[in-house]
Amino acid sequence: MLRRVVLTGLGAVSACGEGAEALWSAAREGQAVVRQAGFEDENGKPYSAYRIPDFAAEKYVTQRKSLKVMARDIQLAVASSVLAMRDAGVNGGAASEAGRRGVVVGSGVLNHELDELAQSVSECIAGDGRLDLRKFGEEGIPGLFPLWLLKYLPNMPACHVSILFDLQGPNNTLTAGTSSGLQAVGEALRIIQRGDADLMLAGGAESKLNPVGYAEYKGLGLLSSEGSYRPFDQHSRGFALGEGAAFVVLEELEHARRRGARIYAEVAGYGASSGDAREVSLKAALKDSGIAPSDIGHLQASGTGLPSEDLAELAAYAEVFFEHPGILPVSCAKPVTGFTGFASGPLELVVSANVIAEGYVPPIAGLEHPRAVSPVLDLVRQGRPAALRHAMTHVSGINGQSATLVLRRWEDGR
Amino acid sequence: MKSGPRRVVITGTGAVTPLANTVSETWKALLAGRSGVGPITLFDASTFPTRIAGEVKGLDMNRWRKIRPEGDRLGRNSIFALEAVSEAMAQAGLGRLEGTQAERTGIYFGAGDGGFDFVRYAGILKEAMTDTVSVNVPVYLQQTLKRMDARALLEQEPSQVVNHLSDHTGARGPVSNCLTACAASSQAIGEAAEIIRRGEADVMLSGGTHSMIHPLGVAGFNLLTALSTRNDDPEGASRPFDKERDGFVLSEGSGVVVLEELEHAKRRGAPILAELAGYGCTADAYRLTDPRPDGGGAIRAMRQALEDAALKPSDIHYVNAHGTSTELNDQVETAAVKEVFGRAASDLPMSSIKSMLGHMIAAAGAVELIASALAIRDGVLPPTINYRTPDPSCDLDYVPNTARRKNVSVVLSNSFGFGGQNIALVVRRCEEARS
């Protein structure tokens, strides 16, 4: 029989604030707070989005030297991993356990800071307005920050976290688009199941809330014009930018029991598929959990807010839950956090863990006119208590793959 | 095998390397001890500290740009991967995937990020510098939205490679990509094998692809003083384990393997090259770029891979080294191998094909695994070329300069990366293949 895995720590940093409780209380109330992002848009207007309020990395990273080589995404990753380990009550741990602990992170391209490059690059522009590479080689390169490359390597969040907590076991960085963060949790589950570790930190971090990220999403036509975020609504035309990170602590059941850890939920199963095969990942997660569609009591949806993707996602749910005898409540946390890319899955999983622990189904903030109506899906507009045993979290869309994770309510003494 | 009875074999291989654009031609060149390193031609590097690299040559890039939708935006990394996947699938006897086969086939790659138009981007930055210290963001945004193609910017994301691959091959099973620096494609292959072992897929397309031969890539590594600057002797620049080594040589390309569950492969009569028998993965948790001086992480990774394959150190016949040609790696890897294999280490041949290929970064491990499997098939070990001056701290048998005939059945392949990533894979002859 496979080793059982439970969730024992939650850490989150998002527009809702720092800590998993801040995220849950905002999600529970469907409360979205949009703030000034700290830069102006192409029209010179201050841009507003889902910015983390007053984030100070120094609170989590005590070594100033380390801070200098961390892109904002890395800082957020470290902060939320600290929060998750604190929540799990794991401190350092015996050196002999270091090899049995690891980390998996969902990541990708980390946006650089404009001024860092601009300084040395702008002095190497020739008369025709083009970069003179010869001049750049001679004068530009020496002007760059020597550790520039390390500040932005996608696997550096996992590296910093592993050093901080002395995690010498399995270490991986998934860069598969927006599903990366939830895939990281799924792979951490597999690593513990197969016996390669007893405790894993898993999560994701992203901040594209900067001019480089904004330009890319704006250019791709993915941003909602009104700055609002209303997944699954007929009037939704895209997403609003957010930033954040979430990490969870996964632990082998007996390991968690031995140290008397609080258990949020059991991780029941996981499924993955290519991006267009959402139903394959949904069915794989059910099969892996050994349950039927009718056993799912709540679904945390991806909801990118792009019309075609919202429709495709709802169609996949309708197909998989076709035989669901009741009506499945569906929530979506993105209107509360904004679009957070690699971090979105873990942030939504933190919400799901609270859904199942507290027995409360949160609303989809801002939803007025659902894009599609299905006899088996209830796109929740009013939060409400609900007794449920299994909660599903699904991430797909925006050039990402599909990933689905199932949590099972933890009943003591089982 | 601890994860259950499902065994994983290699049924197809593909490669695009600085030596050649197929597996068989690359292998021939490796056995001949040829170097694929030369002066950088992809951009004007004439004033860069490093002006040499291992570039892919003679590949018809336009073929893929015509075949694929949005083909004109494809990065070199995606084109290399599409080419190598095609070779590997053809070898494995797989066409475009449909129906159940598509759902039971996944992709797990260690693809690196795609390059971008740095020269154009620099022009935009300049225009947006309305004073001498900082960028005027509205101007930057106006210029970027006007002059940069957003879909081309998106191609920088390493996830785009697997998006293209799943779309092109039809694979609908588990799809992922890991980017764990220089260990990425080895880790991808290890994790892909785990997916097959636990039954989530029957076939996995795995490997890696990368090109960092662009101004920012070379500049970034130069700033870290990681690259060889032996610009006057490109072919002699990558010299793993040699006392005169002065850094690694950046190169590019792709390596792909088709991994398949043994019974599945036998049922469809697929050609079985070798069995992927063991996988080990650890972290140094030490420093951002330096390995643990005692090689602790590397040692544990090798031991895990052996344990996973249910083998003893004495079962290993050849080690395909990470062997980057940097001062630190070669020393620590040598010490780690000596710790794992004890006194037998001095009789254990260990070579680095990076001496010929340069360092393909995320793609390196996959090509090295393919070479490991071919060493078993052909009974010949590729050499470490440019080995002239022994280093007292690197005193193993590195198969210096010329390939060596030797029957080997079990090979260990190491990959270590920035960030303290340690991966070891064990590949062995598959006896079932003959029955």
Second form
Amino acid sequence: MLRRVVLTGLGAVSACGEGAEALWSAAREGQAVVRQAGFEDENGKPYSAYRIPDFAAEKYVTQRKSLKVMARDIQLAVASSVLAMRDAGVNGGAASEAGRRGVVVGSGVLNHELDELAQSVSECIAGDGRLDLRKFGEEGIPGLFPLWLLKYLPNMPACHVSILFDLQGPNNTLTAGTSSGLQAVGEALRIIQRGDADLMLAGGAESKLNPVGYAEYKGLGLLSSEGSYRPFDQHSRGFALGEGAAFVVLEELEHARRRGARIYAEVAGYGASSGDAREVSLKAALKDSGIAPSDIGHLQASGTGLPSEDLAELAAYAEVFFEHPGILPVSCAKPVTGFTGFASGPLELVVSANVIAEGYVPPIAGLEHPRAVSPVLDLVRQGRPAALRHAMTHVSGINGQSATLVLRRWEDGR
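I would like to compare: after the form predicted in complex with the partner chain, may I see the structure of the form predicted alone?
Partners and other molecules have been left off, which leaves just the chain.
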């Protein structure tokens, strides 16, 4: 029999501020804060994005020398993991417990800062104005900071987090695009269920707020030309970049009870899929939870803001919940956080945990003209109280991978 797993800690860093409370407050009120990103777009205008205000990594990184090998994404990961562990009341443990604690992170190739490469690149420009790759390999790369690459490897967030908390148990990094972070939580769930750990940190972090990240998405034609972010709205034409990180602490139920931990919710089920079959992950999570679609009281949607993606997502929801006895409330947190890539799923899971713990359904910020109307889906425009037993979080990326997690309201004594 699989062991039961509960959420006991929430940590988040986003444009809303530092801490899960700041994220939940903004999501609850439908507040979006867009700031200047710190660089100019191709037209020479300051680019506006969901930037974290006044973030200081020194507050969370105890070994200051480590900052030299931490890209901003890694710094955000460490900060949110510290906040999650604090929230869970975990301040370390006996040496015998270290091997029963681990971490799983959703990550990928992290964007480098242009100024780090500028000198080496400029010295290797050929007469025709192009980069001489041979010269760059022979002379440019040796001129870089020797540990430069360690700042940008996908597995480094998990490495730094595990070292900080002496997590000697399972350690893994999942690279699956936007769904990576929520898949990391799902993998952590499985690790505890099968008995390979008692406590796991899981989440994701990403910052695209630099010229490299901007150019990547701009070149793909995914950014909103208006600078606004309105998923599921008829006028939505893309997303706005953001940065953030979120980690959650998952524990085996009896382990959490023994130390008197506060429990936000039970992690009831998980599902994942690839390709455009979003409904596969939705149905898998329901089956894993042992519940029917009619048992879901709230759905935290992915909402990339791309017209074709939004329509496909809503179609998947309508297919899975077509027999729902009522109208299923659907919210989306991305208009509040911006598009945060690997961090999207965990940030939205933090919102879902508060939805089920506090019994309140938040709105979709900025939604004015819903793109599609379904008799079984309610795209929430005004937040409201709601007593619910199960809440679902779904995230899907433009690469076609999806992940879904179901939370169950915690009732003491169950």
